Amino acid sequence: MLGKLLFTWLGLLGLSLAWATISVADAPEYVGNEGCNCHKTEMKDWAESTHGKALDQLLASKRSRKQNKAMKDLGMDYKKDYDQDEKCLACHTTGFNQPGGYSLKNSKDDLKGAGCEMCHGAGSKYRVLHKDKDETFTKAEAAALGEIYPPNEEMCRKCHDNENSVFNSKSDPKYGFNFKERLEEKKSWHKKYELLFKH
């Protein structure tokens, strides 16, 4: 009976690892911001956007006076780099320390700074989906494949706001996040294009 029993359980954990192993294989991967420069507009808006040179605000040598001011003023070493900050690298890379994502190993140009893919999605699937029906496909489509489309704020409040930070709203009312807000602030990211396809 023990072993009836022993068998029974061995073989139901067999099949949780093996619905584990395919739902994680099955999952999009981060793929970097290469496979976007078809939005030439977009991902130049983005790169001189707050979440383009989100890594550069780890490092002491690029951030701005008020930058280095307002960290000073939470109590944090304004001196010091936290490019390697696995807290901070989070927020400011891409898919940080996930498949494809950005890692101490992996730091690809590509995956540096709050990418494409932070706010649409890991991009595996429907960047193939993209390259394969052009103009045709639909948004329903993508977003089976992963894609995010418009921006959703819980997709934003991972890092904004997020208690891992000290620039959230309990260390001070003025780090709130309010999503409408955000929505409108041209540098925090690029500007809203009207889609040229229906999708």
Second form
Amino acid sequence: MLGKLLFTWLGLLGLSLAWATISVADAPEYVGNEGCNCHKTEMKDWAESTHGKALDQLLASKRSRKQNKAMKDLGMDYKKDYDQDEKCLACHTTGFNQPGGYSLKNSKDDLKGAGCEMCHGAGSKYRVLHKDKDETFTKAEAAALGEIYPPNEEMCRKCHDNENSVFNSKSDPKYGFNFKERLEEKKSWHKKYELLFKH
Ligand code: HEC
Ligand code: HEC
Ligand code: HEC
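Now show the form predicted together with ligand HEC, given that the preceding structure was the form predicted on its own.
Whole complex next, starting from this chain.
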């Protein structure tokens, strides 16, 4: 009796472990901006935008005088590089320490900066759908594979006015985040283009 119970219990444990492994393996991974490069115009806008250059702010040699001053005002050492500092990378790179994402060991160029996937969701799965079904995929199909469209306030707030960043409204009201207003500053990410297909 006891043996049978133990057996069942072990079986259940095994099942739930297997399930956990499957669901982790099932989650979409980060692919980096190159994986989004059919969208040439958005790519170009983004590369020139503040999000595209977000990693630069962690490097003393690339920061502007204004950015150095902002750091100094918050009591930070603006002469230092922070590109190896794990506390900074989550919001200045793409998918930091997540599967496929930027890490100290995987610092691929197309994972630098706040990439497409930080607003639109990790792309390994919906990318394939976009390719395979092109004009015929539906928004619901893409959403089921992890695409976030249109990006929402919650996505932005993972980085903006977030308690993990010193650049938030508690340290200075200018770092507050008004979603509607900030969404209008399209030079900071990419312009709004008409979708080619209805989806
Ligand atoms: C939780 C996300 C997050 C983390 C962690 C984070 N940042 Fe940022 N950082 C942001 C956001 C968002 C902005 C843009 C804020 C704005 O303009 O409203 C920003 C802006 C900056 C700026 C420009 C400030 C200005 O006024 O121009 C610098 C420099 C910077 N970050 C450096 C760092 C450094 C160094 C670290 C680590 C000690 C760090 N960040 C950690 C999200 C983050
Ligand atoms: C800071 C967030 C953010 C980043 C980063 C971002 N996007 Fe977007 N994207 C948006 C928002 C918000 C919309 C929806 C615009 C609307 O409906 O007003 C959008 C819309 C789109 C659209 C629909 C057509 C259009 O252009 O409006 C495509 C395609 C797109 N993004 C691709 C990309 C690609 C590719 C990248 C990376 C090179 C990228 N996005 C980076 C926020 C972002
Ligand atoms: C992965 C983190 C991350 C996400 C997600 C993110 N941002 Fe940002 N954003 C930043 C960082 C870092 C900066 C500062 C870059 C710089 O100033 O060079 C920034 C800068 C900006 C700026 C320019 C601020 C300025 O004063 O120049 C705007 C506007 C902005 N973001 C809007 C948005 C919106 C809208 C969303 C969501 C649709 C969003 N961001 C999502 C990290 C993020």
